[in-house]
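Just one chain is shown here, as structure tokens, and it is the form predicted on its own.
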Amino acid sequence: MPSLLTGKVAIAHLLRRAGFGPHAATWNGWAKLDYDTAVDRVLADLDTPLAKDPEPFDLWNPGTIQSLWIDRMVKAPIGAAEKLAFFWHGHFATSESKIIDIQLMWTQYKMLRTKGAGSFRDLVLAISKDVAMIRWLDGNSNRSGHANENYGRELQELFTLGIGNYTEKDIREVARAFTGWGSRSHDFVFKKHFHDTGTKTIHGKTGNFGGEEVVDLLVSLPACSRFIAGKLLRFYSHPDPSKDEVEALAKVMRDSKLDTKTTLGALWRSESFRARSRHRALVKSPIEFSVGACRALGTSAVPGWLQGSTDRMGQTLFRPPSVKGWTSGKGWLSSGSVVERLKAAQRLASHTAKARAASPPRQPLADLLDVALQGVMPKELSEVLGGLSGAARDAVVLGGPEFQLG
């Protein structure tokens, strides 16, 4: 049995992984909970209704939807629902750079946010009908006799099965099944006259399959639950899950009929997730770092410059670099991005200090050292902090390696 994280260190670990980290305004209450109760609260957060768009809301103003989503991540009481939508945004990576219609990207976010914790089968079907995805992977040019294989390939390689679990013939046949699945303006349409009604053979099964039947077929394959379980473990727990860990979580997924919430509950309650060897085992992405810093500081108003800062760190919401999504782990730590992280830490600390001076918070905020580090810090950091106070101290805490790791 592995040595497990306990007490407030375990609770903070859960909040960093399942969400974006503890919030200074609520941390004192969380720190007193037992672990199972904390997991129950996090799981309940996955059912939090999607917030209404503010009024007025000009989503065509550059950066508006990026800033609004960051704001929701920062201000969410727990943030698990937004973190899961963020995971699916990277999994079903779609970029506005090709779509050139920000409304479609915002519609896709709402779908991922609404359906993300439910049936993975339903989520795959929804993304297959999502107009941004259809445009992104050229669904409108997928027609009988001239099948476009882009979605057929990525659906299997990146969204459901993973490399090595399909053949080139499977790609061609899946593409045929999705012929006629297209869009008109902002709506999904099935163009019957473009659909290939011939017999297809996919993963050893033969029939007159359409897109919905293919989704059912793919998600029922054991490779699908293993692939998604592996991605969930690498995103939420640690970068190198064992085959046994993947298979155990994949079984939970299959037994729950591909229910994502049930699968995440098993992941967060597992001994592997809470093992001391998993503590600070993930490098925070720019969004995770920036949002987590705002929450740890108890920032009441997210500064407008923060989105530009995450851009310079290498991560722009709604603009992943390719259909494969963003990098991970040490891939985030280029020299330029690390410098930008340090600058962001300094600016956030100063911004929050000035905001508090102008308008003190309505409720007491937990001390940053406890929110961010739970008292677990190396001797070197303790010595540096000994001569600092206020924004200068906060900037060092946020810029230090301990906080940069999730």
Contents of the next structure:
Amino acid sequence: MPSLLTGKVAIAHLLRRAGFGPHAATWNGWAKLDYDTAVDRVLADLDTPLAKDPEPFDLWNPGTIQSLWIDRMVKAPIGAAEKLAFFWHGHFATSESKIIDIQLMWTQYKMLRTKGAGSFRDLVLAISKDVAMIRWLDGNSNRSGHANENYGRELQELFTLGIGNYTEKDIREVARAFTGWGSRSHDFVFKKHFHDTGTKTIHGKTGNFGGEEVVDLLVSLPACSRFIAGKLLRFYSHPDPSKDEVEALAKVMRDSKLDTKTTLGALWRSESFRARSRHRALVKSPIEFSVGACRALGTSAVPGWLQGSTDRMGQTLFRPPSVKGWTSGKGWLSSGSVVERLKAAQRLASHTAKARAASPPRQPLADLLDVALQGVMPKELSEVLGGLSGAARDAVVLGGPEFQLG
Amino acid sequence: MFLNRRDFLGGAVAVGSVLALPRLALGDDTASSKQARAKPKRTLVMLHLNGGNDGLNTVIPYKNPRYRVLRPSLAIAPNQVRKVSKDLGFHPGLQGFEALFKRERLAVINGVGYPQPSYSHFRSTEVWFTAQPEKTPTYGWLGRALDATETNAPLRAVALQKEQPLSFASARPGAVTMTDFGRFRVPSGMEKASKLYERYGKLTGQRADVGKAGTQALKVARKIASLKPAGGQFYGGLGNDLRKVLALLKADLGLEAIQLQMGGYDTHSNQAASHQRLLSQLGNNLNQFQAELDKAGLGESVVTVVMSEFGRRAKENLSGGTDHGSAGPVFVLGKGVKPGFHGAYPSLDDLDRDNFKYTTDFRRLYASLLSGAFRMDPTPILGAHKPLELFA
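Next, report the structure of the form predicted together with the partner chain; the form predicted on its own has already been given.
What follows is the whole complex; the chain from before opens it.
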């Protein structure tokens, strides 16, 4: 049995992975919980209802929804539901660069946010009918006799099965099954006259399949649960899951009829997830870093410049680099990105200190050092921090190497 | 024409360089088919003439009677053309290209394009930058090339513009975008944080990894922050950018690619004066740029490519301009680049709805750049396209 993380170190680990890290306003309460109770609360957070859209809501500028989502990630008590929506956003990666219509991007976010923890089958069906997705992968030009294979390919390569688990024929046939799945204005429409009603053979099964049957067929393949389990493990646990670990989680997924909440519960309760070797085993993406820093500081008003700053670090919400989404890892720590992280850490620390001096928080906030590090730090770090205080110390904690690790 | 951020990008974002450490755990499918290669032979400098440059009035078939028929008002008089071969010559504004040509530093590839050309700035730029005309873009052609190779360098590619060009979009965070070197300055008060990365580098496990990556990244950042744009006879916005490119190249940062752009080429009306101005700025600046590179001993370690998303319509319009077209010439500059003309000049008689039919697929150009400049096998990146013989 691996040596496990315990106490508040384990709780903070869970909160960083399942959400965006502990929040200064609530950390003292969390730190005392036992691990299983903490997992229960995090799982319950997945059912947090979606907040109402603000009024008025300027949907002409992508900055509106980019900043609003960051704000929700920062202010959510736990943030597990937002983190999961963020995971699915990177999985079903759609970019406003092509969609342009911000309303559609926001509608997609709301769908991922509300359906993300439920059945993966329902989620795939919903994304197949999502208008931003239809426009992103050319659903409207997928017509009987002139199949556009874009969605048929990415559905299998990136959304359900992974490369190597389908043939080029499967792509053509799946594309045929989705012919006629299009949009009019902001609505999904099934354009019957564009639908190919002929017989298709997909993954060895023959029939007059439509899109919905294809979704059922694809998600029932063992390759699908393995593909999604592997991706969840790399996102939530560590970069290099073993085959056995993937298979074990894939089995949980299949046994629960592809219920994502059940699957995540098993992941977060697993010994492998809590193993000491998993502590700080991930490099935070720019969004994870920026949101985590605001939460650790207890920043009450997220500054408007933060969204531009994450962009300079290399990650912009609603604008993944391609349908393949973002890739994680040490690649985030490039020259431009590290400098930008240092700048953002400093600006956030001084922004928060100033805001706090002007208007002291109603509830006491936990000390950043405990929220961010839980006292786990090498002497190299504690030596440097010893000579610092206030915003200058906070800036070094957040900009330093320890905090870049998730 | 002005391509704004949203039109232009087509899905590319960001900053952050392409960093690859050994055993870097990559998501999904990117780790496949890694190529090992030596240090790139040449840094690739890509200059995009944004808007669609009029190829027919850039490299002029001055003896062809059809030229004057297609261009009744815009044709350059034969005595004005800077003749460099028995039937082709440069626009009078391209004094700089004539000089480069005569110094054997310039290769001209005629009729570069692709099948079923798009006349949309956005889409055609996308095609050129991804080199996957048949697909919805995923990654850029240079992004894929960088992804396919292992390196420890914390900074591999720079775009001298605000937004990252799609050509750099990659599985790992793309190239750094910058408009000035100051962006890389470590903020004062954060020296202690930056020093911590060095100390972490001596620890173990993930801490050491993040420490080493951060140290490397900051080392390069400091170096860039201390740079000053190079001196020399440069003009205008392009000149200012080339001063920065020169400074980056002289600093020997191990950069593999630099991309920049020059706007203004969308000459739908009153083209004569504006095109003259654009080309003279282009030619003089690039001539100076190459001279500075040669002087610094970098002539053979850099190759500069000048492309545009499309050429313009063969037939001029009624506003003294030209509309969006298809194939056009590409210019490749460098010491040791096989100088002179490559590829056939497109026919002026056999047009496709008043547009040129391409004679050289642009992916053949890219294939030669990947094999000649990057020393890598271009086929996994571009598919099977025979490289042009650009490098000796």
